[in-house]
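Take a look at this single chain in structure tokens; it is the form predicted alone.
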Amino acid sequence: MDNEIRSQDTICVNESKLEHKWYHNGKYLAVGILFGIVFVKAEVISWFRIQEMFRLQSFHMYGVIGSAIITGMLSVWLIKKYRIKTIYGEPITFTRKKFSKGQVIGGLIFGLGWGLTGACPGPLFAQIGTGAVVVSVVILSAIAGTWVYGRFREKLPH
């Protein structure tokens, strides 16, 4: 049962045996600091720009989401086209992921979140690295609700 629900979860499955050094975390680490980089500069790490949003009085967040959608998207049916592989020359597969109400639940506590906070669990890093160190707070729920979920997952609807 456990495998199942797992399965259903997963929409890029990682397969890979490869197993790296610890050192070679550091390009993560060096891709993660200039997303940070980035978000400050856009603005995405902004909690009045994120106000803005959920009261439909800008579109700038409506255009960084979109464009990542469309990024996504493009970035998806290119490596399906071409069949691209990993650095390592490892095959990248998609399984179909089954809808369930659980999703949509899981959307609204997400999104009421979202907007109470001003926080996307993406920039909370970013907005910790520009002194907002309340943040921490959002972090810790976010760990909390983290562990409920992975606690109570087999009891939650499907």
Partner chain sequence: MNIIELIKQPWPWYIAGPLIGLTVPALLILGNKHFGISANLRHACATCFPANIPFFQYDYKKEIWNLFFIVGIFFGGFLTTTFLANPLPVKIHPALAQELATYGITDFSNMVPRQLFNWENLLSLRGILMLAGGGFLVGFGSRYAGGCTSGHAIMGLSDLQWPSLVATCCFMAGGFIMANLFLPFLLG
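The form predicted in complex with its partner chain is what I need now, so please give it after the form predicted alone.
Lone chain follows.
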């Protein structure tokens, strides 16, 4: 039941039976730090780079996203082919994503916000890290947007 609600409108749900101490999450912190460094050094979190992308003035962002997807695809293919397990020996699982109208309507709404703020959710956190503290207003508004979606979810076409 819990997993059923958690899996609504989200792509990242998994159910591990293993119990870990909280500090095991440190490895995700480490991946996040590396990821954040790449974000800033490649200027992926730059409002200007995003504007260039949406004006077809630079290949940079297309190169970043495109090569990230190809790397991800190869990795997932290898993980499936060799049935690679997690470091705890658990199988790695994938869930099929169901189509809904939300991917079109919500996708367009997200895109409008992306073009405006020049950032998707990941870069927002890195931007604050670089000292743009005012971006916290964007994050709080994004949380408000998520809440309003949750509140009116049943009334929206899916």
